[in-house]
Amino acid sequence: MRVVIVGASGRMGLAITRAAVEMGDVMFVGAIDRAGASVVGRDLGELAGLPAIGTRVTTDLAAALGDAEVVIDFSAASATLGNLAACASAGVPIVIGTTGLDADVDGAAERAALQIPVLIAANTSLGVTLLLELVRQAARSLPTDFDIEIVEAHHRHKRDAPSGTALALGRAASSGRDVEFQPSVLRHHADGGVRPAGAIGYAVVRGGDVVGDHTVSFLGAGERVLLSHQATDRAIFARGALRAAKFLSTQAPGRYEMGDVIRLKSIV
């Protein structure tokens, strides 16, 4: 599989590089980073603490797409629209794992998906993919007087809050209850006051080197149902992203989700 990695020097870019070298059947035909980054011109393998692989970091995505089968993008939200447009123009599928995306990305993804396969995932872990479906099923099955709280924890350097995965879990719970997901009216514990009926609450923890912990609690009278996922190694996201890329490289144009990658069948 011939891959271009965008956001090459970031935590996920380097984790994907290491995971790909372990897999042995991935060839990087491009490594992209932002203009002015100190890593431009350096070998991708060496950046990841590995022997050189002969792929040097550049800033020109369009130029790297000529020999690519798929792009994996873990860069910055501000770059997503341009990356989608470049891939659509070149006819190259794209997996986007960047979080904190702007509202207009969804429309751009829909337009790009008329020409190429597009997969956007806030979390590429296979376990989290399953958790999303379990949350959807629990929300559908339990009475609406069960309150829903989502608690997430990440390392001290994470910028967006709640995390993209926490928002995806909220979206799954809303889907299960057949109500509109409203990210603009997120409820936090610090907001104070009596809990509004039907609201989904979020609590955010930032500190240390936590890779990613998420717990969704369904809180009823006299009982609680807790659904959790803990990530202890960033490599799980890298392996999931590579699995998604391999899947996407064989698909027809359209929108896809991680659930499609593991052939998850929703009962909702």
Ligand code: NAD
Second form
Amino acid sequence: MRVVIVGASGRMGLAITRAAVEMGDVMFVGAIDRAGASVVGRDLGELAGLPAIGTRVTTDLAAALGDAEVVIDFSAASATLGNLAACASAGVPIVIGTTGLDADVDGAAERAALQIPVLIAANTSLGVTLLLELVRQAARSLPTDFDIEIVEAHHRHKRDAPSGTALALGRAASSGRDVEFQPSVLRHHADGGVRPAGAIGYAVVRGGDVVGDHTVSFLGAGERVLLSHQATDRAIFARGALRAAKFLSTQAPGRYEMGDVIRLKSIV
Ligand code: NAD
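Next up, the form predicted together with nicotinamide-adenine-dinucleotide (NAD) in place of the form predicted on its own?
Whole complex next, starting from this chain.
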């Protein structure tokens, strides 16, 4: 599989590089980072602490797409619209793992998906793909007087909050309850006052090197159900992203999600 990685020298870019070298059947035909980054011109393998692989970091995605079968983007939200446009015009599928995306990305992804396969996933791990289903199922099964609260923790460098995964979990809970997901009513406990009925609450912890913890609590009268996932190694996101890329490179244009890639056995 011939891959271009965007955000090549970031934590995830390098984790994907290491996972790909372990897998063995991935060739990086491009490694893109932001203009002005000190890593431009460096060998991707060496940046990942491995022997050189002969792919140097550059900054122009469109110029790197000629020979690519798929793009994997774990960079910055400000780059997403441009990356989608470049991939659509070159006819190259794209996996977007970047989080904190602006509201206009969804429309742009729909338009690009007329020309190429597009998969946007705030979390590419097997465990969170399962957790999303469990949360949907719990929200569907439990009465609506169980309050839903989502708590997430990440390392001190993370920029967006609540995490894209926390929002995806909120979306899954909303879909299980058959109510519209409304990011505009996110509650961060900063506004005080009594908990509004039916609201989904989010709380955020930032610090240290936490790779990513998420707990969805269903809080009823006299009992509570907690569904949790803890990531201890970025390799889980990297392997999932590569699996998604392999899947996407053979699909027809359209929108896809991790549930299409990782086929879970029925949990209903
Ligand atoms: P990071 O800050 O370590 O790396 C981001 C990289 O992108 C850096 O090398 C940066 O220079 C580069 N970059 C910035 N602007 C760019 C641009 N315009 N074009 C190309 N490259 C650019 O961050 P990270 O921890 O690797 O995370 C990257 C993104 O992936 C974040 O949005 C994070 O939330 C998300 N993430 C997603 C998952 C998932 O499973 N989907 C898992 C972990 C992290």
